[in-house]
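Encoded as structure tokens, the following chain is the form predicted on its own, with no partner shown.
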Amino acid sequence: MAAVELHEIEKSFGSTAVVKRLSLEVKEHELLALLGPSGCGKTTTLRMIAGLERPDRGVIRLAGRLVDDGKEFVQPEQRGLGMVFQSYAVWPHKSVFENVAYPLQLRREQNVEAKVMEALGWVRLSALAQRRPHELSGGQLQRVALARALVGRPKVLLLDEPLSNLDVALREELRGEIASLRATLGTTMVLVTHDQGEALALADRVAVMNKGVIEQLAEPDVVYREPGTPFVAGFVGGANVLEGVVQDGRFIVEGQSFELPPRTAVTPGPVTVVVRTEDVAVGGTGPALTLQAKLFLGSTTEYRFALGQQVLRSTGPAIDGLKPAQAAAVSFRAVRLFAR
């Protein structure tokens, strides 16, 4: 039985159509991501499984069981979830034991002080729990939410954007704390998020969205290696997506012909090719492009070259003497080919 259940979902305010006929299952003790650019439809699907938003049309259940239908409603603090929004929600005036501590005093649980030090134990606040929120760090007070989410046993997190607001050390911190509790507690687990980097490292599956519909929904690597569409590529991994046509098996953009690596699948006419930045090969043959930019990036390096009106990058070890605005030959390794 699948943990969420969403079949044909639609969302719209307004004028605008938010969510459009979506159809997605979570199954148990997965984490799955919901990945795309702001204004995509993520956060709202993830309100519309928490009950704080309505769907227009469509069905949601949570273990099997009916929570929306658009006559049956179950309300929010009734669908066992926990939540974990992007601004932390941590009361200022409570301390960091009183914060946690407050789901289980609403449903008057026995045993709080117990269940509060082990959530508080899960994410390495016991030491901290008589502080209050504003002695804390930023990654602190997201701590605070997690234990203050999980500390009823939800049966799903969902877990709105919550490393958005950190620095890049933090959020990497806190990416590892998620992985750890996911794996000691083994809870199902819906992810937002805008940060390819982030979908990829955490989830079992990527569903990513555009525009209110999902695009593709597949492992992390299959998302990455075999993206089903255009935006996917460009959206996860930054790949170069490039407009042009296939011509007696070149690749033509630009005014430049490309040769195609040996068993791709080609198909003459106009097409969308998708290729990594690491399958951008500089040296040896094909057309010769400007360098525009060389930028230092610790482990690799990015080239950008000029391609008439676009720019295409490259990524892979150094390159002695080649600077901006030299010539340097560029051939592809490995290609995706999506007709128009």
Given for the second form:
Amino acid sequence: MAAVELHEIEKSFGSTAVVKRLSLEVKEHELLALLGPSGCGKTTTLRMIAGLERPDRGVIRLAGRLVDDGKEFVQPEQRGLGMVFQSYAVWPHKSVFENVAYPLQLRREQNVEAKVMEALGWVRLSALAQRRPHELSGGQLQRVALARALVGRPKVLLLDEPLSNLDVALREELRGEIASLRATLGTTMVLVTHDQGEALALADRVAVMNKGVIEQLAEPDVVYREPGTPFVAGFVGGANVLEGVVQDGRFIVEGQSFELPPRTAVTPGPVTVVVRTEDVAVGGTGPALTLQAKLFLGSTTEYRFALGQQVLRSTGPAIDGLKPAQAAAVSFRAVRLFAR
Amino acid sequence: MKRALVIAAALIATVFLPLLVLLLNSGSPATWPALWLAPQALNALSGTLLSSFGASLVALVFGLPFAWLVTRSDVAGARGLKTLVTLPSAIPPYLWTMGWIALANPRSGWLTLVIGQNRLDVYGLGGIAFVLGTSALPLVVLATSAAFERIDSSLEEAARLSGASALRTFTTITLPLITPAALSGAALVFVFASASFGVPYLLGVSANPPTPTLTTRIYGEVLMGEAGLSRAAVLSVELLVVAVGVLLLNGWLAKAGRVRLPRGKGLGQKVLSLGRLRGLVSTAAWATAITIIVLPLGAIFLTGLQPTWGQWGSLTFKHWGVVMQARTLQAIGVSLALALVAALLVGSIGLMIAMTKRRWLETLADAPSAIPGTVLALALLVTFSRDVRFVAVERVAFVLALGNTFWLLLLSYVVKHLALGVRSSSDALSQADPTLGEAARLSGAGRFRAFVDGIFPQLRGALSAAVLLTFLTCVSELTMSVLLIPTGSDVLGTLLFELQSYADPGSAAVIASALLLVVLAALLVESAMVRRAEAR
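Same protein, different condition: the form predicted on its own was shown, now please give the form predicted in complex with the partner chain.
The next block holds the full complex; its first chain is the one shown before.
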């Protein structure tokens, strides 16, 4: 049975449709990431699972239990969920301990102290139990929020951009912490994020959303290697997305003609070609393009070539002697082709 | 530095020295307890404490729900409702009192006539607390709505997801988060109420049994002449201790109970839908607001137009002749002139003080606003009046000339409201962009010219608001005016006060109506100014 089940969910704010006929199942013990740019409907979807928004149409089930179908509605506090917010939402008038103890007190549980200290142990905050929120850093606040969301052992943990208010180093640290917590506790998690690295690193499956619909739902390596749509390719892989036409087995874009790699399924006519930056080869037999800029990225170097009004990016090892304003031959090693 | 010292010296000479003189004039501290513990004084003290506490309670009971409704719910007409419930501060408290006397005096009040005699009695402790509380409603509404607006919705949503119902969330999360703001608003109401004179005088002195407060007792003692003055001084010290004590307590509480609402971006504020109750709640909210705000003002207008209940056919302007009488015209003229000069002085001196950027001077200039008007006026009276010849500064010629003149009244208006000018100037200065002045300097402007062209335009909005507010407060000032008004003269406040309490409530209502029209017009002008400033 699916831990979370969304069936043909629709939601509009005013005249803007935010989520369009969206269906989704989250399996038990799975971490599913909702990935997409801001305004794609991912946070709204999460909030509908939480019961903080009502869908206009559709059905939501949690572990088989109907929680919202437009008539029946289970209040957020009765859904047995945990949630971590982007803004931490740690209550400023309660100490760390009181924050984490709150869900247990509401349920009149026994051994509150032991359970709170255990949860604080999970996020390595045991020493700070008596601190007030204003004495904590952003990373510590988000750990408190995590402990508070997990202390009641929810069936599903909802994470709404939990890392995006943190700086890079903290983000990586906390990302590792979420992964290890999941391994220990086995909680089902739904993660909303606009950071593809976060989604790919943490998730069992990634649902890439755009304009209220799921463009692709698959394992991270599949989403990365075999993007289902040009949008997914551009958003997830940071690939070059080029619109042109196929003529005589060659790809014409901005007046330049590229040879298509062997074994490409070719359909003549207008197409969108997706080329990942590491598949753009410098040298070889392609058309000569002018190098606009060279960006040293550490393990690789990025070259930006002018392709008419567009930019074609290539990453790989540094090439001796290639400087901006010089021209070099550019070709494609592998492409994905979408008919338009 | 020199300018700062000159201003500081002037403030000390006109505020703090007179307070010292008042203290010296109240006899040896050894005699204070006996005077404070005398039955009459205790009676006055308990009147002040109970009515002020009651006023805080009234303001909280009405103010908290209004603040929540207009900031966090989808109540119908939230904007209009907020404007309405923040209106009372702009209207002098004794006008509210006149309105409520017209509505709810036990024999002929209009509400009384509707629901039966002797069921309503605005006179006495309860009435004083109610009128003071409703007229200070904005102090609680503004403080708590600011707090409500700073609560990120995710704080409440996190509680829901933790298993708390909507009601439980409100009581365990929302309410504790706004409690410090609510308490601080209530403390301000307390201080305002304890310093109030007009309301307890009109509703307390003729109540059965009479309900004295410290301010009305002080006034009574001053009327007795020289012998009463030293008793008045002792009571003033007591009143000062109450007011300053509550303010200090509030400051300490605010520090101890400070809740730092989180920063960082989230979803911000979600408006809570009242759902099926929306119609009911909106109707109740509007009905309450109209009852406590529109009704008393309407009663004043109607009393001015038609002195007897039930004769709607005889609505007439014939009583409005009183406005054209020489005495009224003179009082209006004096009030307008004094208020205008005081407001301009508050604005310009406030700006001068803020420009020195010295915290100690700002604190010094802020302090008089915490001193109850009655105490401040009595200190000035004792120090500068010619009738009280034992004063040490007697030898200074111009000081002597201050006694029994409008100058003393003007001085009291300015120092009492100086904090308004200082605070708004200093806030505006800290937000002003200094590079505009620097650009003017580099374009060739001198220091003064650069300030006028580069900085001053950025302060104009805040300054004109402060000037307007000071003008409105001073044009109808009563508490200090009754003590300092030169013999045989009137300002609007004292004229109204005299007509209402001794002579002719009908004429009082006419003049009050005229005053109300002026105040409402000024508020309209101000909101138009604010809107224009925001549009820019």
